[in-house]
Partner chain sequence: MDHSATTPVDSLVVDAMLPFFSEIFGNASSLHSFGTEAAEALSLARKQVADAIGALPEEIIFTSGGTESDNLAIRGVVPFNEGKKHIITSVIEHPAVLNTCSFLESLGHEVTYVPVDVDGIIDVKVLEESIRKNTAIISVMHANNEVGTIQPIEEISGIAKEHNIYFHTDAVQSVGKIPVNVDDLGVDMLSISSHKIHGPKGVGALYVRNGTNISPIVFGGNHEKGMRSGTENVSGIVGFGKAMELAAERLSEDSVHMTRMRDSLISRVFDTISDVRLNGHPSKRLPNNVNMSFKYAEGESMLMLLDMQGVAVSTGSACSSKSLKASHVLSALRIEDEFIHGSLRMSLGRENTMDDIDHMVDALQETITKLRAMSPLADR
Amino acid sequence: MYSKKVMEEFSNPANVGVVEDADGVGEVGSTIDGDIINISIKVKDNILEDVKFKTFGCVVAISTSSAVVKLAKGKTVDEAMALTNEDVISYLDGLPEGKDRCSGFALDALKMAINDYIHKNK
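Coordinates of the preceding sequence alone, form predicted in complex with the partner chain:
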């Protein structure tokens, strides 16, 4: 039911962890929901030099986390903020119907982290 790409990102996720001395951190979800996504970023010269995630959750939560992190890494802050859910889904070659709810969480966490960075650097 999941695309090959989803299963790849899920079973071999890159960039797991927490960036040291993070410039921004975002976290979405709760144990009650059963999904927690934590994304931390390191920004240098307006570029997301390092991005990492830690995720407790289902296949979609983990694979979208991994995808979002890969998509964001190396982008400028503005470029990363412009990422859409569709970008994530198309990067993963699609998600099964009904899984859209979880699919936005990772992106939310990334944007939270970027906002955290922007806020701190105002």
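Moving on from the form predicted in complex with the partner chain, kindly provide the form predicted on its own as a structure.
Nothing else is written out below except the one chain.
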């Protein structure tokens, strides 16, 4: 059902926690699925220097959160904003049919965190 990569990210997620003195924070919750994803970022010289997440949710919510922070860390703000759901699904070697909707929540939380950073630094 789930790819080896999805199960790896679910079983051993990377960058779990909260960035201290975060420059931006984004949180997305789904009343349908009960998932809550919080992503915090630290930006230095326009680069996402640190990205962490805390997720309460299903296999897809946790594995996509881990994937999103891995994909975003070290990228410029613009590069991270340009990440797509397809990038996340590809990184995870695919998701079962019907689960791709859930995969967008972590990306939404990342983009909310980046927008929070941008708003604070206008």
